[in-house]
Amino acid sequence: MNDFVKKFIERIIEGALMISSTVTTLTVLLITIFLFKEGISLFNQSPLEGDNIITVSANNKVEHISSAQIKNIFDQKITHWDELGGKKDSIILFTFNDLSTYFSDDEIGANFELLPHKIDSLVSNTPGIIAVFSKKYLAPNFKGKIVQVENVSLTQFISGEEWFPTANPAVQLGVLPLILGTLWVSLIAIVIALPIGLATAIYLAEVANQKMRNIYKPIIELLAGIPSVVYGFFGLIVIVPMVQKTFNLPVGETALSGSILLAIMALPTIITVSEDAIRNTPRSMKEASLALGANRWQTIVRVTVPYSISGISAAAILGIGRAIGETMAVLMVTGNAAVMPHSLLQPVRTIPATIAAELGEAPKDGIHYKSLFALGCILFLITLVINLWVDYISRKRSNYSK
């Protein structure tokens, strides 16, 4: 009877564990599917916000226009239609802000009921006009021509250099500055953190006595448990003013400030993983090196570190992964300027910081909302590549050990 009860309890435990693992796996899978579903839907959508349309006169040769060209027209960088493949007429821009310039209140009606007819007349009688207005004010027998605006493409999204997701009438969704800002800050952070972390790991594993190791180890592990917002406050109060004063900058919120802060945050991961790899070096290899006449430091440099290089590489990559995914601390110290990074001493913006800062203000199912999910897909892929790289290096290290 007791055996039956034990087996029954074991079956219940096994079933509970199986259900738990299944639910967890499905949850992660569904979250990933939801992320990519929302992100990919961006590329089937017009960059025009709301139900706006762009119209020209019927005689205008221009049939298609891109969001970048619309921005250049509004910025007056494009002033003639021949720059877009049309005639040499000057471009005349009409938006709802220009209603009072062209029409009186009586002409458009108290409830704008006469506005469709007036816009139709204006567009059909003005050869160089480009009119941007809501589709609900389009006349039933409109005599002008609706210009097709090119949908957001993956190439433009990845290679574009301007991030203005709330621009009106056409958003600008170039994420290259955000991608480069993320990689720029993260890689410089690892360049700073890796030598310090490796030196500390070597000291703890090969040089420090047991007493010192027992003191330093908990302190390093404590650093990993500090909330990122606390690191952000530290960076804002200490690192940002230091960088500003050292380089005589107008502001201290720069890529360098973010890199220094991320380097501090990545140190616990790098030190812990590197120390484990160094301590796992077989004692026989160290003794053989010493027996051949090498001193302790020669053994560390030429035997221990080369043997542990896979683990050290994994530590560096995990540190990069920590830096790339960091949100709050980076948001507080990098300046949040979505511009192409050319120097460590200028403000930048990273992908996680952009999502955290803008998602709460993006209208649900709007183009801004979907573009942030597309950014999440990019960050997911970057993190996935890093994790696969770590797994590859760990397997290589395991095979080498055998």
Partner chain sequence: MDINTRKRLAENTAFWVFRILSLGVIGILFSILGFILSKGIGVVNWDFITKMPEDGMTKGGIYPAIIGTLYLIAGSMLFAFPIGLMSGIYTNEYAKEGFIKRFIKLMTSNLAGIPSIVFGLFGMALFVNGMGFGDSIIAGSLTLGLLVLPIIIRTTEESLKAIDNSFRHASLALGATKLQTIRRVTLPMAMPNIITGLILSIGRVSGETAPILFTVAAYFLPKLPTSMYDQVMALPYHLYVISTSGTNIAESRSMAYGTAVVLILIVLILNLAANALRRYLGKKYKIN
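Could you present the same protein in the form predicted together with its partner chain, rather than the form predicted alone shown above?
Left out here are the partners and the other molecules; the chain alone remains.
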């Protein structure tokens, strides 16, 4: 009986342990579900804010309009209908803000009760007009034409060059500048950090003696432990002014400042992972090289580094992964201008920084909110690819050393 109870308890505990071990899997799954549920619902949705509609006069040939075109009309970059495939008429824009220039208060009525009729006649009598107004002011027998606005599509989202998620009346959701900003800042960071990190890793694994290693290791660990917001603060008060002064810029919050800071933050990852890889080179391999009259440096260059190259590349990839996902430090020093990056000395904005800066102000379940989740999906996919890649590399390496 006692034995039976004992066995029963063992089973229960084993079950509990097993359930705990599924938590991480479950979390990854849940993250995927929640992120993509919100993110995907962004697509095939009208980019128009609120319940706005866009109308033109009945004999206008234009049937569809994209959100980028709407913005260009508002910015007066598009001024004639022929640019949209219509007639040669110039475009006359009417929005709710223009009410008072077209109509007197009496004409509209105290509660806008006469407005639908007024808009109707305005639209049908003005050939070049484009009128943006709320659906509730649409007259029952509207004589103009409602133009279909193209829904938000994935290709637009990925390739669009304008990020203006609060634009009125049509939001601009092009993430290309954010993706490029993220990649620029991260890649330059690794270009700075890799040589330094690799040199330090080689120094620690092959040159330094045990005593030096014992001093260096905890310091590098500490460097990894400093919170990113502290790095950001340091960047803000030291690196940003330094960059500004060195290059004589109007502002120091630039892609370069972000890259320098990220390089510092990526160093511990690069050093630790590549040092492990270098240390994994079989002793016999190094001895064989030394026994042939190579010195230590030749052995490092010709045997050790080539042997551990996959581990070193894993270190670089992991470093890029960290840099791409880093939020606070980048948010604090890169200036966050959502424009296509042209120079390292301009402000840029990364994907994580965008989410951090905007999510607090995006109304729940609105198009802005969803677009930030879609950004989260992109970030999640990038890091997932990086992780699987690193896993693949290290698996190949362990097969090789067998």
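If you superpose the two forms and keep the largest set of C-alpha atoms that fall within 1.5 Å, you have the rigid core. Being a predicted model, the structure only gives us computed values, none of them experimental. Positions refer to the first chain, counted from 1.
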Core-superposed comparison between the two forms, residue 21 Cα displacement 2 Å or beyond
yes
Rigid core fit between the two forms: Cα deviation of residue 9 in angstrom:
3.7
